[in-house]
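Just the one chain here, the form predicted on its own, laid out as structure tokens.
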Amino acid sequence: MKINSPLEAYKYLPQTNCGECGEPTCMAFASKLIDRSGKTSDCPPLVKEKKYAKKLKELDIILAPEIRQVTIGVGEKAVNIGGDDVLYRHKLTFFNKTKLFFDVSDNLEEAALIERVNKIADFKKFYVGRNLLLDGVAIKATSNDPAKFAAAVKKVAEIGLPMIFCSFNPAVLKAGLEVAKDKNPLLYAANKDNWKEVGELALEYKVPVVVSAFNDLDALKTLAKTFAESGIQDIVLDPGTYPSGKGLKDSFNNFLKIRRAGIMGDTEIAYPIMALPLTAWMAGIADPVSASYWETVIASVFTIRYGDIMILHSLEPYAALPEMHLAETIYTDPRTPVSVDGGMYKVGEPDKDSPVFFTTNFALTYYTVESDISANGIVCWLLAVDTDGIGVEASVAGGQLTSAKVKDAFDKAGFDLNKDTNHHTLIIPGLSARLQGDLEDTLGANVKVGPMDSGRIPGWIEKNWPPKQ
């Protein structure tokens, strides 16, 4: 039975408070196990000493997520899907954000195939301090020719991204597995007609597999149960993704039913769910832009409601970027504000005459300010004050941003406004104007109130910099 209390996990630990896990007490480590920021393998005595072997095994079972976690691919680019414990993010968090795989067809000319796969691999968007990337390639056996499919798989495998093999023909899937048996691809898919042959492939090559039954949850559950009983553990569910009308409504409801049943303890259907937004291209929409738009709409619907992995088609930025941003947003951990490390950062190559700004370490605030400054060619110093990842206005109101905090940030950065600049001046955000007097007293320097919006910094600098002596 799943446990949700640190006290329950504590019962299975050595209770020696040895500190080898990096925590001062076993209770603190138990808390990390419950919120999944720690693993049982982080406790050396629990893993190494034989007398704890039984407790370790039991603890791993009761800590396992309600929805099985499945890994696709190998190495650094391997992706995990599933692994969730809750229906609603505010109750804990969602784990393993929705993975976006984009299709290629095996009947493309070699140059076109390589070009599209490279486009998938190179697609990225800088967002709040990191690059958002696409997750993998779904290779469609459009030709239904084992030799042609194997050739396409071989070319795609060279890029190194995780792969999904898409065919209902077991012979085609086997041909792909023969040339990529060590890449841990996901097989799509086993259905009521080919389940035996595809199941045998999953067992033989030890790869994850999708079981598919369109709009038939009883059949889907039967397939999943049959595969599990045969020894296949890494299963993904495909209940069908209809692109419009009543079919789309049924698909949405099916996703809800599956995930609710899995979270509530029905282990026979507690697996990751696959959505297929690329069915938008089968909805009779003639205009490619409209089809791309509708694909994005479908992807958005199933990102919000439990789609763990998706196969899509359009690589146009206006289609792919909203999908990437939504997945990143929905799967942000609400327990931890997105933040950057506090400290002094350089924008360009500043010197003693360059302006000095500060903002908070809330990532969205910091990168917005940094982007507005650097995009306009302003060379400066930018101090990120640690406010526990809270924005300027809220942290001033809540007491996380004070003159003492700003001085402490300067001290930790080893930066003295009176020694390291010729102008002895700090420019503060307009939303923290109330701190001006306190900052002048605390820092012993000039403090000028900047604009309310960082987008107005260039105009402000033009009028107010350098400061008048």
Given for the second form:
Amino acid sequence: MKINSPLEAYKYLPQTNCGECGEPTCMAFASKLIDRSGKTSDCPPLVKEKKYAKKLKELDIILAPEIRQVTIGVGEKAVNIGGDDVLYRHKLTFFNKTKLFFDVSDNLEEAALIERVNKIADFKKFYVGRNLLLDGVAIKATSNDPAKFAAAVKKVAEIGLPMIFCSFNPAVLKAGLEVAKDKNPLLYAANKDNWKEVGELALEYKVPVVVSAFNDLDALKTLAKTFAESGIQDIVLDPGTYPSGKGLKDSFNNFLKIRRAGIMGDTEIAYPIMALPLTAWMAGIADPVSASYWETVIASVFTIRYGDIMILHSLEPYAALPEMHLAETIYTDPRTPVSVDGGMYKVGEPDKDSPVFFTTNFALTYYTVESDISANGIVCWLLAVDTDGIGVEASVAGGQLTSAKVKDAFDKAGFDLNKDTNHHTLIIPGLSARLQGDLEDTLGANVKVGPMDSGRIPGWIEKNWPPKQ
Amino acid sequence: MAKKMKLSEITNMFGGMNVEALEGVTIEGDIEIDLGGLGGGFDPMLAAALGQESAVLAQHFARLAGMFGYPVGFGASAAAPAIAPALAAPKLKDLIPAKFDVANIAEWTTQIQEVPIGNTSADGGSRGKQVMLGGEKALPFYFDAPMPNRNQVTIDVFDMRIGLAKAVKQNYDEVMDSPGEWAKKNVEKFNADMITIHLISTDPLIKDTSPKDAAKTVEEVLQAVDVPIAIGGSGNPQKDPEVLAKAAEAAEGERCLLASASLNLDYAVIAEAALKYDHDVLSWTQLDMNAQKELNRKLMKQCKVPRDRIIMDPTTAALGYGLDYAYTNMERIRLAALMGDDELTFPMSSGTTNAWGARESWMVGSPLGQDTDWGPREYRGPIWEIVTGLSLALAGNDLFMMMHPTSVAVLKQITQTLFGLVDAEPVDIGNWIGTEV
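Having seen the form predicted on its own, the form predicted in complex with its partner chain:
Whole complex next, starting from this chain.
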């Protein structure tokens, strides 16, 4: 993004304050454009009226992220990579979390290939209200045989995940493209030897392409520039990922240098970057658990430092789970705490004798409490109090969680402790113990202090429920 | 396919015919190319040349074969893009040379304070070595400026048997009743740079042992090992100042790290003990940069703690349990420090063991049916601790309080690799695609 003030974006807007975008003023809409919570297409006059066409075009150019955004795959499972504007997530947030692609070899027997691809497609882990998933399949032309590669591509394409075609042989890549023309795969890769042929393929089939130059940033930039000038826009950079020693240190520095140059305005290298943590398997580590660990370690380094897409090998949960969680960690928006909607939730089918708990609407807190309760078969009412997505301890300290807020939440949910329960009792988080007296007065009900950690709720219930009158 | 045919047979078959090429024939099967008679030696250049030649030949013959009704495939056709008719005139002609260049960050002007832990005999203590933290002028491992001191790992010891995740406990079971033996094992077997002794039995709600008992435990650990040590209280804000003061007295002259001063206890007592008995102070706050500034300021201005005795712990949340906040908080603190905020220019410490609070690190399996099987927890736990620590290492953390031996080893391996201490046989990654894993 070439501007950072709403005032500058405002210049390009109709300035009529028509409200069609849902914001009261064009200035408010301009701030949304700057923090990238709104898009120019959300402004109907700008899009529809001819007189604004030129401004729209200019605005889109100045609002474009510094790092080009590239799409791989088609349909619902397509992924976007790149699109970042800052070097540190607290400055704005990182967009498009690191995409995790797992390798399959075209040498695999058909059944084994399908099994592995299904495993990639089906892997999931519940986290704050949704599932973390793996993103795609990197098909390696281990055979270097176009027919074999095409056959593997055909099978993988049926499963529907985005694909990376991995070969330095243009004939192999072309064979893959022929059977998956409409799947928008990422071509890996053009290098100093094959760039003409691979570049032509990218142009002909209109697919994104990786340029690759191991530990040679001049060569990498040369390739990217050459491709850009020929009309290829969707470029991904592979500076090489060396798995150990000084090589790994160099790779780390290359990632930093490329992203810094891109964010600081060198458009010729402002593309998403690919990391190859699976080179860990080439580092001579004999034990597969250790090799998986090292692959996860390399993946972690490059999730944090600017790897937009990576190719990995180990599908062991101990390798994949932390990789998925870390990508989520680095790419959640630090500007807005992750939250759930405030309100009354049911765990199981609660009735008038079921206990009533509350927690905050900070997603991590809410889902931890909810899963601790439900996993232990405790049927109850669980009120999520809207604390602007802040956890219990911090919101008590910061004043976002008060007895008035809790009462308000009960009122909004239409739940009355005295009418809707037989026990007239509320169990509050241990970390909000100091609200107990105040809450008893405000709610006119009994208030019991529960444990500090929701993991101890089952033990607490066993001892304290039903409440003695 | 019924019968396979070799190129030589096709050649023979067409021997007497005057056919050059056939148009409009598609190929739908495998072509076998017989490269017999090349001799035993394998010359990659020759093979490559032959490969290209064969592909063209295969294309040619495939067309002929197709004419005679033999099933042939597109594979061969794709192998010879040079003669594929679909290609338009090439747009890519020559490389456009470009030079890569990037500037260092001009705003990073301030060096992080160097803080030593541990006094050797030369400094009036009995430690075999001193640990030095800090000194960075850039984010960790960045090319902008060399990082003078590597990351350090201190392994936990508790003054009583406590509940630990199974994967952790199995490494310590036989030493858990003796803090001295425990410390020794951490150093000798698990390569700890430092030891942290946690005096948790002093908690009134646990055993309420006396500050005097705590001091004895500290003496025991100091006797058992000669690495620098950190002394942790129980976390009870009423009792910790008293316990740490007594422990500091027992460790006089050893330059230990007193953990911790915080805003919710009488930090002045701890600071005073540090100054009186020659120790460092760990300034601990909870995920809040402004609170960290406030506490550091109070330690410096109110309590007169010199800058080279302060280390910060801005709190570690585990991967999946708030690491996003911990990571960003630490990175912001380090960036502010590098840009001159002198209330934040201190080395940082992480209670990396917090990772063991994440259920993914210790639970037998997922409590949720819809999750993919989590696999053996023995392997999940250590990597959870590694990734939690590694993330913070990249955000600017200098000292790691850890527990699992594997986690310690791997975290050291990666941080020392990025630091530039690890030499490894160079790996040729050029053929990663052709390598079977």
